[in-house]
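Presented below, as structure tokens, is a lone chain in the form predicted on its own.
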Amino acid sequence: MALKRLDKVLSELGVASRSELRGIIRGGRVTVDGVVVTEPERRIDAEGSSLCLDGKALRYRRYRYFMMDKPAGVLSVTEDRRQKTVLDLLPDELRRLELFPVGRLDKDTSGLLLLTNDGDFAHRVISPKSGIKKQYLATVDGEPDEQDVRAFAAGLVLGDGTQCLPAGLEVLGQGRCLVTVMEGKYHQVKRMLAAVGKPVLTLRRLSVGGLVLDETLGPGGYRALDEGDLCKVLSASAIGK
């Protein structure tokens, strides 16, 4: 059983900053297993203890997971001194959770972006070995055809020699198509479509694994994911299966 400082546990819950929590705890507002604790440094069993703040029960969760509808024009990084990032779109209590994007969407790409503080989960989602599909809606200059579909299915070789895994391409008409990949090379979807002479005009990620973007969120909107959502992310595997 690993013990953790009380103020760190509450900080990981997004209750307040560590400095604010010291005052909250010393003010007698926190109970652990029904007993008031006033020492921020007190070590507790975070997962096994019953925590309350001002009489309200708190549920400790070490890892947190969110879906965001990333808007175009925002960076998929944790911080940047000059440009807005996806974390800048979150309220303070969530920014304190040390969240980070699971992979990246280009600045001008919108759609489903996962945020978490669980490194193992992020690695599993990103790794091509997991076979987790990511689907994008692209608007291109030109009209994809069956020859392009076959080229994607065979695995494109990009201009710099980069070998792409087999990918899905579904032609929707009017310059629109769905692209499904299992890896996240630099600007991959844009480079693949450019390689077949169909440069991308707009790009939006619709799904990761079996988890589909909640379109009701709106640009910059987000929601927490539950266990069912996480199962969906990890459920869909290789293209064609």
Ligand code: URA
Second form
Amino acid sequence: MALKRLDKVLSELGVASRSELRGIIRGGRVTVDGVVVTEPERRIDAEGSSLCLDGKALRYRRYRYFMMDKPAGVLSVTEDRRQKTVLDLLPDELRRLELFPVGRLDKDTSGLLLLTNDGDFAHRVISPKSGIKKQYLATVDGEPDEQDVRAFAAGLVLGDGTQCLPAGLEVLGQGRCLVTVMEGKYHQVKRMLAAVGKPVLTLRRLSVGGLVLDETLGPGGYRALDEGDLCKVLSASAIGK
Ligand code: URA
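Hand over the structure of the form predicted in complex with the named molecule; the form predicted on its own is what we had up.
Now the complete complex, all chains and molecules, led by this one.
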């Protein structure tokens, strides 16, 4: 059983900042297993204790998971001195959770971005060894054809000689196509489509594993993921092709 400081536990819950929490705890507003605790540094069993703030029960969850509809024009990093990041789109209580993006989307790419503070989960999602498929909707200059579909399926070799794993390409017409990849090399989808002479104009990620972007969120919108959503993410074979 790992014991943790009470103020740290409450800050991981997104209740308030560590400095605000010291006042809240000293003010006698927090109970641990029904007993008021006024020392922020008191070590508690975060997962085994029942915590209340102002009489309201708090459920401790060390790890949190969200999906965001990342807008184009925003960086998928945790901080940048000049440019807006996806974390800038979250309210303060979520920014305190030390979330980070699961992999990167380019600045001009929009769509499904996962955010978490669970490093093991992020590693599993990103690793090509997990075989988790990511699907993108691309608009391109030109019209992909059957020869391109076969080249993607065989495993493309990019302009710099990089060998890609077999990938899916579905032609939708009017310069639009769906690309399904299992890896996340730098500018992967753009470089793959460029390698078959169809440069990308716009790119949007639609799904990760079996988890599909909730299009009702709108640009910059986000929502928490539940257990069912996480199972969908980790189900590698949910999207065919
Ligand atoms: N492939 C790209 O080229 N860009 C992205 O943002 C994601 C995948």
